[in-house]
Amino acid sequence: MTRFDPSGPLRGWLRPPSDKSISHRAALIAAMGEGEIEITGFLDAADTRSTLAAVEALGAGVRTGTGSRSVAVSMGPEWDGPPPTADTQDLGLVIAIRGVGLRGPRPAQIDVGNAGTLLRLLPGWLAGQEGGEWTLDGDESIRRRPVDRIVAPLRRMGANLHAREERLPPLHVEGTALHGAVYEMPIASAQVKSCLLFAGLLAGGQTRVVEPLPSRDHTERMLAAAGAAIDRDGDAVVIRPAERLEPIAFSVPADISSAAFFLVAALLVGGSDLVLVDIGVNPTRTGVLAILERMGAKIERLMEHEVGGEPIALLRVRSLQRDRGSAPLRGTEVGGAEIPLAIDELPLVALAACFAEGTTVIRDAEELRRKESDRIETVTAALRALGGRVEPTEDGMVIEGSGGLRGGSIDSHGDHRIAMLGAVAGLASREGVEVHGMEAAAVSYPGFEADLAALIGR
């Protein structure tokens, strides 16, 4: 159990950990290539270490350089100037990967650990490797995460896969010849889309993945940069088979999903003034910024530029306080096209809504039930335990803002985002929050507690 007491303001600057989604994809696409490429800023966390171990098991060479995690610096209550430059910071791991080629992975038993992204992306590449066999398994949590959403469309392409009870890991993949297909996704999911695009690289004919709503597009950007024949056609992504990939060096920006915990903390804790450095602001990932701004937040984007096709910026956020003349947060409705652009940050939107005036409704977010935990249920239970007025629905939740949270005790249920949500809630609560299972944060953010403490001067 870890306790987080009400705190003073968060002040200073921080480069959060590198982007988890991009790190996973960079390692996998590098392994599909030929020759050695370098990935700078690779996230050093349990999930991404699982991906490195997986590509090694498939025959890729992996060399790891120095550097590991984020750096936080408290600037003191008098700070009101520009942030230090990003080049003064530790920007993550430097990884060199020697690929096995698009058709070169060797048979293996793959331990995905707790990495749901790895579990859902990797079978797309393996399914078209004729004559090979692989089994993907993981920890207790991963064995509760369904894989039927990739099994069903891959089978349409001719894949031979077997799952426990037809929907749960372990997942056994027998490589075979694939054919292109058209698949209309019932729910927008970047993981399912990416899996099918990987399969399409090895399939006969073109593969067309139709999205009901746009989802994060890191896979498309990276595959295009590696020479794949991939195009956007209206609401569909179309990919054609490839003989080989030639990935270029990747530079991974800081993860907006990790940054969001500090954005919300700074909004809710009085007197906060925080700059987040080197944040990836890909428009398919910034739904949380639009939602928070609609609720009344003032978030400045500074020094916007692109690295490797990914837009990057500094984000400056200051708390909203009645006694200094700022408007409080207000309730809002979140649904439709916004959901896939903010799916990982919706628990934080629910937390912020507890401090807002009025009602917040989150709908069309059934995907939350398929994350590391059923996040509709776990978020509802956690916020209720802290004094929030939250009702779950089939595809989201309804939050009645009460201007704050009392505090109390929550269980992370092994979900890294619920653990970190509890920490942020504790800082902004009246009585503090005890988080059971705080160690789950290491899945995506091993240094989270240390960074939080540095920014509040503890």
Ligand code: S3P
Second form
Amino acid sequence: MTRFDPSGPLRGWLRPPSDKSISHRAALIAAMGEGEIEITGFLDAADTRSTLAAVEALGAGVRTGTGSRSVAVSMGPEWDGPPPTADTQDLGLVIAIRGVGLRGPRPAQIDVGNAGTLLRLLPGWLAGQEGGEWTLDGDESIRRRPVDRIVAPLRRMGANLHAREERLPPLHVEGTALHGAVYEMPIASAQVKSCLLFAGLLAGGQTRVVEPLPSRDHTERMLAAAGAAIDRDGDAVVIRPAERLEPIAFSVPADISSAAFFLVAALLVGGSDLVLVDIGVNPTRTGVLAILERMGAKIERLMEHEVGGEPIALLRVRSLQRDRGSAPLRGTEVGGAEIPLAIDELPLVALAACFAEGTTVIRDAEELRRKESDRIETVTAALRALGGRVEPTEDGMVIEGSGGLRGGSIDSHGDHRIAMLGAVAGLASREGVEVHGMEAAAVSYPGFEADLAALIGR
Ligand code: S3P
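For comparison with the form predicted on its own, would you give the structure of this protein in the form predicted together with this ligand?
First the chain shown before, then all remaining chains and molecules of the complex.
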């Protein structure tokens, strides 16, 4: 059990850990290449270590096993300005991966740990390897994550896969020749899209993946940079098979999904002034900024530039309230196209909504039920335990702003984002929050508690 007491302001600057989505993809695409590829700022966390172990099991060489972690620098009460340095590219450690080539992965048993992204992306690459066999399995939470969403479309491309009860891991892949297909995804999922794009690299003919709504597009950007024939055509992404991928270096920005915990903490804890540097602000990831701004937050975006095909910015956020408990945030409605752009940050929107005036409605977000935990249930349970007024719905939540949260005790249910949500709630609460299962944070953010402590000057 870890306790998070009501805190003084968060002041200083933070380079959050590197982007989890981009790190997974960088390791996989590097493994598909030939020769050695450098990845700067590869996320050093449990989830992405699973991906490094997976590519090693497939025959790729990983030269250094460590990647980049976050850096937090506390500033005194007199501080009033930009960070000591804005160029933090050099904070990211470099790892090197020697690829096995697009058609070279060797048979293996893959332990994906807790990584849903690895579980969904990797089979796309393996399904088209004639003659090879692989099994993917993971922890208790992974065994509840559906894989039928990739099995069905991959089968349409000719793939041979077997899942437990047709929909759950372990997932067995028998590589075979694939053919291109047109697939209209019933749900907006970057994981499903990416899986099919990887399969399309090896399929005969063209593969066309139609998205009901735009979802994160890192895979498209990275495959294009590696020389794949990939194009957007309206609401579809079209890919043609490739002989090989070009060896290119990757650079991973900080993860906006990790930054979001600090954004919300700084908004809710009076007197805070936080600068978040090197943040990936790809427009398919910034839904949380738009939602918080609509609720009344002022988030400055400074020094926007592009590194390795991804837009990056420095974000400055200051608290809206001087006295804890009465933030001038307003309730809002979140649904439709905004959901995939903010999917992992919706728990934080629900937390902020407890501090807002009026009602917040989150709808069209049934996918939350299929994340590391059923996040409609786990967020509702956590916020209610702290005094929040939250009603779960089939596809979201209705939150009545209650002028803050009392505090209490919550369980992370092994979900990294619920653990960190509890910590932020504790700092902004009246009585503090005890989090059971705080260690889950290490899945995406190993230094989370230390960074929080540094920024509140503890
Ligand atoms: C991810 C996509 C999202 C997101 C997950 C990471 C990715 O899942 O929730 O944390 O890296 O592609 P879906 O694409 O299944 O919605």
